[in-house]
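This document starts with one chain, in the form predicted on its own, laid out as structure tokens.
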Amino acid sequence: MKIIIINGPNLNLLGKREPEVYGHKTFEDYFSELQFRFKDVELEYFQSNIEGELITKLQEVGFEYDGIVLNAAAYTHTSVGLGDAVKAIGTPVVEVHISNTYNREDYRHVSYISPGAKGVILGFGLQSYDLAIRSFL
């Protein structure tokens, strides 16, 4: 099984950005934690803080994969783009979230993501991934 991560803006900040509502950890540090844990999937990672480069990886995975872990962040209240890709390809998509969006500002309530996606999972800090991943075993 072939499932690749895919982060979007500010998300290479972890650990340092509002550990009060991103916890302490940087993802590359959990990223190797998930590795371990899942030995007999084939685990890969991106991150972009760039929109366009989030719909190219979308579209170069998006036919090949087994499964894509997408963490939009603040595009997935903006980008009708983003939206787009995650229906446009074959790859089933699951919608992440570290924080609980609905508990954070109005324009968080809406996702241009989840109308495409498999299925959603938010709030449970980055066990939120490990959740994600699960849902494709």
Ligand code: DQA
Contents of the next structure:
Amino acid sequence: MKIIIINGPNLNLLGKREPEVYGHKTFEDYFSELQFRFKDVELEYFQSNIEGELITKLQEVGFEYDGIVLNAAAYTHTSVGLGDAVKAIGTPVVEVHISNTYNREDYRHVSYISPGAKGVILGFGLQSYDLAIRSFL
Ligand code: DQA
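Counterpart to the form predicted on its own, namely the form predicted in complex with the ligand:
Entire complex below, previous chain first.
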């Protein structure tokens, strides 16, 4: 089972960025925990702040891997291109968010990813990623 986590803009700053919203842990530390927890899963991680790089990565893995866990971060709320890429590929995508975007600003209530996603998990902190991986098992 091959699963990739794809993180969008500013998620490379987890641990430093608005810790009251996103917590104190870096994603690298959390990813090591996930690798330990899911030893039978070939788990990969990719992060980019650049919309086109995220689209290219979705296309690269999207006909080969068993699952994609996508936190498109701010692009969730703006990117028709990412939404189209999610619909274009064959691999199922689970959309995740660390925070509950529905109890935040109105502009975070819109997702261009959700219409093409297999499911959406949000608001459970970093545990949202764990739950998304489990949904593929
Ligand atoms: C986020 C929520 C988005 O609204 C925000 O732009 C992010 C992170 C989350 O994981 O809670 O960067 O996707």
